[in-house]
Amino acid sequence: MTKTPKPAVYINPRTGAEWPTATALWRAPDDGSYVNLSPGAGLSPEDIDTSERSLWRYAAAIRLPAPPAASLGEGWTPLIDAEWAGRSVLMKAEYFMPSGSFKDRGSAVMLNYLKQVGVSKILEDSSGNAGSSIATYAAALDLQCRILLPAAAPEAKRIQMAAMGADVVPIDGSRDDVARAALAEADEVFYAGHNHQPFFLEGTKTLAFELWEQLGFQVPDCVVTPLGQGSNVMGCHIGFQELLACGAIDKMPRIYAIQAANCAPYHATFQSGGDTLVVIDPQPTIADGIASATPVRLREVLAAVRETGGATVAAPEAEIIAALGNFARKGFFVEPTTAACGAGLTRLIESGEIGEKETVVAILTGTGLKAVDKIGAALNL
């Protein structure tokens, strides 16, 4: 039998201060930013529940008040050996999620907690990826799901979310615009931003925890995946964290988080060497999902690269077309914004930053069914 983690409480990381979290919040009581968890326990092999093929596997260290309510299969995705810029990668298909990308994680164990503390309707902003999963669980759930996205955002994504049950509410602008517009609405309906809310990570970390089983309990020398608002660089840093504290491993892996050159406030304050955002001038790209410009927690993404010893990469929009490519002559058929990952990936390896014996897993981000006329017209098919 499994152990039941310690529950755990909010906590403003601005000033010290701490909630419950038999109440849901997403900002923080006394200054109004974001909030995050308190540290979990980790775990170790023991506390695995084998038998369970998704990511409540990891139930043991997912600090839910009850067991899930709803699960459509969520986690334990394929680690695929592939060839990639002339070496051996892990390739971990988080595609092959129920919504098609790696935002079920996140949104299983996020709708399941705000489920058991009575929250009943919610809002979310999305680019896509995170309405679709957000929908989908809200439907799974039975919640009622308002979401708010670009109006140029894939119509494939659109329908998802309309399929579901959502209410969904094109806005007129940039991401950032749709974020804006979220804000503006939160008084009246929970906000389940899932920048925001930080169960949305208690569910991201258990692609650590994942990384960690699937390798036989040890961890790669590194991870590259996209990032936009960076909850996959928050939720490995997270998981490892918690395997390094307990004892499960000895050493963290390196983060490395690509942006689009396009959009890449991330990349631009991370090269300044500071915390303070650099403000950049965002212009179109292909990989629309990371393509924001005003982050919401800097300083934890920045931290989880830095203290790795990782770092950030900005691809240009060629290369990310061309890494798309590339990924479907492999068999992968990804979303561009995933194809940014592989843009990433080659610069790193090219330049000698991954060096050629070390194991380096590869995130897949989202499935490229979600982006067919966009694929089309870059690869011009």
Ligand SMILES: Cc1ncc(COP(=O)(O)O)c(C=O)c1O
Second form
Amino acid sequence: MTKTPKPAVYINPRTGAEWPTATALWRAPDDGSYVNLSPGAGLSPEDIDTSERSLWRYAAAIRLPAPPAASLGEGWTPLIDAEWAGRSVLMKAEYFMPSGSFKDRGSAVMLNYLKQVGVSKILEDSSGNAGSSIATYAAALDLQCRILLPAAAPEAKRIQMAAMGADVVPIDGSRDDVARAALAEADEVFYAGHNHQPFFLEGTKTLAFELWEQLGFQVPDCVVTPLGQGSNVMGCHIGFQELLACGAIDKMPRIYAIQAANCAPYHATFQSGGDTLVVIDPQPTIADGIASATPVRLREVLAAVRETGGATVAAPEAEIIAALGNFARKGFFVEPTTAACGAGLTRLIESGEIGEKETVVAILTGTGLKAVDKIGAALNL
Ligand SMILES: Cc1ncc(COP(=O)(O)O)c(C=O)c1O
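After the form predicted on its own, can we look at the form predicted in complex with the named molecule?
To see the whole picture, the full complex is given below, headed by that same chain.
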């Protein structure tokens, strides 16, 4: 029988104040900062429910008040051995998900939690994939949902959300303008902003558990992932940290976080050596999923990268487009945001930052099928 995890509490990382998770929060009642969940206890191989072909095989470490009311088979995605920049790289195909992106890990857990604690209507803002994913799970769980997204977001993502029954509101302006517009409505409807509500990270942490299990209960030497706000970086860090703390692994993988050079606030701050935001002048990028200029969890994401001995990389547009073509010609039809990961990976391999014999995992976060127009234009097809 699956072990039941000890409930989490919300913690304000700035003040240390705690609140029970029986009531949903998206920010701290004391100073309005974002909240985290208390650390989880991790799991051992025996805790895995191997009969479950989804992330719920790790239910023993997912701290929901009750078993999930709905699952669409999210998680347990393929880990594929491929060649990249002349060496072997394991591609974690996170686009094998119900809505086509890695976000389903976070949405499945966060929306099941919100439903269980009595939330019936949610508000979200998104560059596209998180909104598609949240709309998918809102449909599965019969929750009402309102999603604000940039008017310039890929049409396929807008249609995907609308088809799922979401009230979709395109907003003129940048990704950060959309986030501001959502915050302005947050007193009326529960704000389930995936960059704020920490049960989203309770879901994305299962990526670490899955990599560990798929590698025969070993840790890769490094994980390379695109970075917008950091739900994948944080998920990896939280999951591997839980495994480290419970003694299931004896080291952390180095986490490399790839931004688009045209919009790289984390990279600029990483390069400064400090953790005070270096304000950037964002330029348009084909990697629209990572075009956030105002990070929510700046210190935490940078600490996750630094503590593991990893780094950030800023990928220029031409290299992102080249990586997009390279992925496709290997059979990986990913979206431009994911291609940034390939561009960063090339730099890390060619500079020798990643050693020849090391086990490297690249996270392929989203499918190209939602961005065919952009891909066609970028590759002159
Ligand atoms: C395909 C894809 N990859 C990566 C990211 C970046 O994720 P995060 O903002 O959690 O760092 C996003 C965000 O929307 C995305 O859509």
